[in-house]
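Next up is one chain by itself, shown in structure tokens, the form predicted alone.
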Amino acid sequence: MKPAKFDLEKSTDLGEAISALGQADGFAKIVAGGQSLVPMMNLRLAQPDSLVDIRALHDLKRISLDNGQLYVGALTTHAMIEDGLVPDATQGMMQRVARQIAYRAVRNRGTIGGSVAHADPAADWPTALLALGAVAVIQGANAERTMPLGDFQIGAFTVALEPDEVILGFSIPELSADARWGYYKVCRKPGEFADSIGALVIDPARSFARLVLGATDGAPLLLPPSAADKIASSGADGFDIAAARAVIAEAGATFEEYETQIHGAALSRAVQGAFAA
């Protein structure tokens, strides 16, 4: 199939891109890597009137590590993270996540900002960044603002971006040397969309513990803090599939039996992975 007719505008600076989005009255889409949007357009699941190409915007390519905060620009590709071109502030977690995304050809072009903005429930970065406590940095026509990832993704393919706003990047707290993390996703075969994603991040230096379930039918699910705190204090012993299913039930989430079992497996393996020798 081919996409419906659309106009293409290549922006050379951030203000120009924001202006183009504002003039489109909500009928424009940003394109950078295009690894998620373009296939949907080819299937006519997405039919924007215009595309705003932001690949040339240097404001979205900044990467830095200062005062315990890693900043990753929205145009950073998965491959750049995989290849260590981003400072390792997460004790290897972000590199591991990037390495497992689709195939290398996709990772070469796909961007972290595009993944989060697209908000596919099966995508890796929405779950991983939520587990890490990341904050999205957003630029609109009038001002810059920040928003925690837990507030940013509203549901499947739905985020809290205004029509004339662009994600600049993400601020991610640096993990201490004593931090632990686990990340596990269930796929039918390598490179496929995930059926479930489990993520755990524990950082005693900040009294931080998060357990997240991804690849549900909506936004990643931040599980009860009490569950993550218990794991942080007592370890992975006893946290099996049954325990994971109990945590999911405590969160009020309901799935079909097969899905519940898969989600329980992903969570339990993420927790076990965090405490593996």
The other form holds:
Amino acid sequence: MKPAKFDLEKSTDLGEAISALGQADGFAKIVAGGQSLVPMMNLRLAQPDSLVDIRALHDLKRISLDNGQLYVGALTTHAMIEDGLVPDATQGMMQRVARQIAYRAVRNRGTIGGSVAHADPAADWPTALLALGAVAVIQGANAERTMPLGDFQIGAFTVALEPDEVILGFSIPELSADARWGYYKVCRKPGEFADSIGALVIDPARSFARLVLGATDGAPLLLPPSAADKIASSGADGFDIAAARAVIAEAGATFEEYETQIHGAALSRAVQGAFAA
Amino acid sequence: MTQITITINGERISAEVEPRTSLADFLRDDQRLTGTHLGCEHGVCGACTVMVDGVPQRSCIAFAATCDGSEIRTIEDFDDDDVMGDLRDAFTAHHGLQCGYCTPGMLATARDIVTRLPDADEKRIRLELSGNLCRCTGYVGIVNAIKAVLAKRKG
Ligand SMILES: Cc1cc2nc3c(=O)[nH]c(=O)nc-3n(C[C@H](O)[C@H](O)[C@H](O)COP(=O)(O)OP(=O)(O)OC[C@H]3O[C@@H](n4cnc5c(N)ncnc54)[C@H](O)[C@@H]3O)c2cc1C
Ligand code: FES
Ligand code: FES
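Pass me the form predicted in complex with the partner chain as well; I've looked at the form predicted alone already.
Then the entire complex follows, led off by the chain already shown.
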């Protein structure tokens, strides 16, 4: 239960962190909160040769809300979002999601950037941010680029990030006044990773509707737009577990029977939740 | 080795640490502060919970070297703390511990509940305690102890 040896570089400057990642001998990794990486290192599931500590980088701590776009720096902790230190541009959705992640002691150190970069299929932010239509802002050696999460999240524990790239933060569209959201996480015990996650965001004023299934065996699954559009136009009535299972089938996803049932339940409860008073 | 400056229980110290030394091992083995306990070493059980810069965090999944510049408070530093005094009395009165292995982490979380969530009801207390495992006493006494302290502090 102790990690293998590694070198540690503590960076105070973004450019310095990127060149440290680019020039490292062997396998180098960023460490932010360490709340996913360190458990894996303790279990020796991860054995990086070197770590670049980015916790002191101010460029990754910016939080703003301008022109209908919320920007959340990668180093923002789950607890900061839970406590409302990030302006509420999502009608409480991000706060609700944050509150259900792990335990307070983990939320006090774990970051939103680390959660998305780690891309654990059972984690919360990858699904929630995809449903919200978030875009990742990424800094590489030569340039900054942006990528919608739907393209960025490729598979289980895999994102479209080069070894010397750093996630700076996420740009998230502000929800309009008449928008609705639902989020339902199935887990056996509070704070655990999910067995399934259903997420729905509908924002008619922006013609935006997304239904996402998380905690599958790959990246979060954006379900066919027709399903979300239908819910947006005619509400949650009839969107029971059977209807949700039909949408999963339409998306071409196949799971074990038990998994299909809990995925159907998570989606149906997320949708019902979005329309509950 | 990495050079760090860290404040532990009010005392600022400089030390050389191996990057892979966890904060928990640094506290226990180097600083001889064995009140911090280790159970799972992957963030799940809560036994190792200490205060880092004023808030509870897991000391098993943070490296001492990445806590450079932080202020750490372990259970040894709470002898004169009002809330912790109340919690100690309540844990005794309500049978909140048996072997005591989980207790340092339970008290760290309990203090966080009492100070951050003064209106917490039993359901909320249980939710907040979900990241601290007790293998022998069970949770009824622990929850009752925290309820009693919340009630007392409300006056
Ligand atoms: C007991 C326990 C329970 C948990 N339960 C849940 C849960 O229910 N739901 C949930 O969603 N999560 C859960 N987590 C994970 C937690 O949310 C982590 O905080 C989070 O996944 C990782 O954030 P971090 O800052 O700690 O990242 P780290 O562990 O530091 O890094 C994780 C990965 O991301 C990379 N990385 C970090 N920051 C960046 C960046 N800015 N740019 C590029 N790459 C980066 C690292 O190189 C590493 O590969 C749990 C963790 C624990 C210990
Ligand atoms: S030892 Fe740290 S959480 Fe279990
Ligand atoms: S008192 Fe023994 S584990 Fe909790």
